Amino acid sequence: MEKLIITAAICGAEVLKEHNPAVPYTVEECVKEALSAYNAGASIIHLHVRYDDGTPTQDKARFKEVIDGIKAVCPEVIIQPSTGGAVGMTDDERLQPTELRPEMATLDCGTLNFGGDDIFVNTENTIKYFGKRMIEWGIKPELECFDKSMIDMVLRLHKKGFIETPMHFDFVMGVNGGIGGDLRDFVFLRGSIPPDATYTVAGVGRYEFPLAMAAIIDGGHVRVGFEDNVYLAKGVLAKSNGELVDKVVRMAKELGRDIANPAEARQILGIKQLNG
């Protein structure tokens, strides 16, 4: 079985210090959290950025500041900027971090009801636009799928040339408006992707570690971090993203699965070279 790639989603756009005081806002806090995750065994840092007051932003300059800070302390790590942004942002606003030519970036593959009146809009044309940009600029997309229909969209747009192989999916499970986080749901998504594709599982809240276990056993990969879950165990707040990563490392070791370093992760995902 190939080595396990661990992604750390260190902050997200919605989770706040009110949920866990360790959630990073400032550049310095983001660098500290990225380093804690990397030292614990994460080879990918999934990155949202905020202003110092916690306001989410897709500002290219802010992304560059945070990315430069992370690269200064862990130069080998893969940094995966989010193009999801926050509800209400335009396509071009969301795409700003791709102008920095990262190795990877997320590509959300469908529209989702986030609760109340909040709708996370990703039309077919948006997905095509993002996919074409990533192909042109040599950016590896992580295909964010919150439901089975989004996998179907990916496969259809792949046939039309907007998404290239090898494909790498991220099953985001347990989000309001998306698929649940039960084992049945994981098996359904897992069986819906091509045999040559790779995948990561991001379980939200209480689903994080049970789904991590399922992915470790199945040969998939795992995402943890404050974006998805702020607890190390029921009622116990994690002190850092590194603690969440370390728990997955311990689970993997118990199951005989080795952890991929960034160079090995690039090989597994088909990332041919650093974009700078």
Ligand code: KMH
Second form
Amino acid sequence: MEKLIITAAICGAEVLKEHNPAVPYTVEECVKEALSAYNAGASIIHLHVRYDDGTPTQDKARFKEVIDGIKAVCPEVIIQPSTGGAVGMTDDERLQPTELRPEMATLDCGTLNFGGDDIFVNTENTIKYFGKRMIEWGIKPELECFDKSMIDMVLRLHKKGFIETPMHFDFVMGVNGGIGGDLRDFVFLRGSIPPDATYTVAGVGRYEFPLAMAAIIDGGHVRVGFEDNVYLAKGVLAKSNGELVDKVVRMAKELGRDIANPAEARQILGIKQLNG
Ligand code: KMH
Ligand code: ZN
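Form predicted alone done, so how does the form predicted together with the named molecule look?
Now the full complex is given, and it begins with the chain already shown.
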């Protein structure tokens, strides 16, 4: 079976130190968390950035500071900035980190309720705009799908030339407003992507490790990290993103699945252009 790519979503835009004091805000904290995840076996860092007080930002300069810091300590890791940012940001605000020409970036593939009164807006035109930018600039999109309808959107926009193959999906499962995180939901999404596509699964909260297990068995890939879940086990806060990655590595080892390093991850995902 293909080696397992582990993505660490180290920070997110919504999770706070109140949820887990190890959630990183400062540049130094982000670098430390990225390094802990990389040392544990992550080959991709999915990156949001914050100001020092925890406020999420898509500011290009802040991204550059954090990316430079991460590259100084683990130069080979793949850095995947978010273009989702936080609810309420404009398209151009969200796209700022793509100006740094990263190898990868997320591309959110539909609109959904996002807890309480929030709506995470990704209109068809937004997705086309982001998709076109990523093709032009040689950035591999991670196609974030929070529901089955978003996979259908991807397949339609691929036919229209806004998304290229080979496609790499991220099933984000268990967000209030998106698809749930049960095994039947996973099987439904997994069976809805083209045979030559790759995927990673990001289970939110209590779904993180059961869905990781399903993807390990299925030959898919796994995302973990504070953005999705702050617990190592029920009632036990993770001390670092590295602890969450390490748990996935242990699960994979038990099941006989080897872990991909960043060079192997690039090969599996068909990342040709070493941007950034
Ligand atoms: N923070 C969410 C509203 C992404 O990174 O592209 C969006 C998000 C998706 O986290
Ligand atoms: Zn994100």
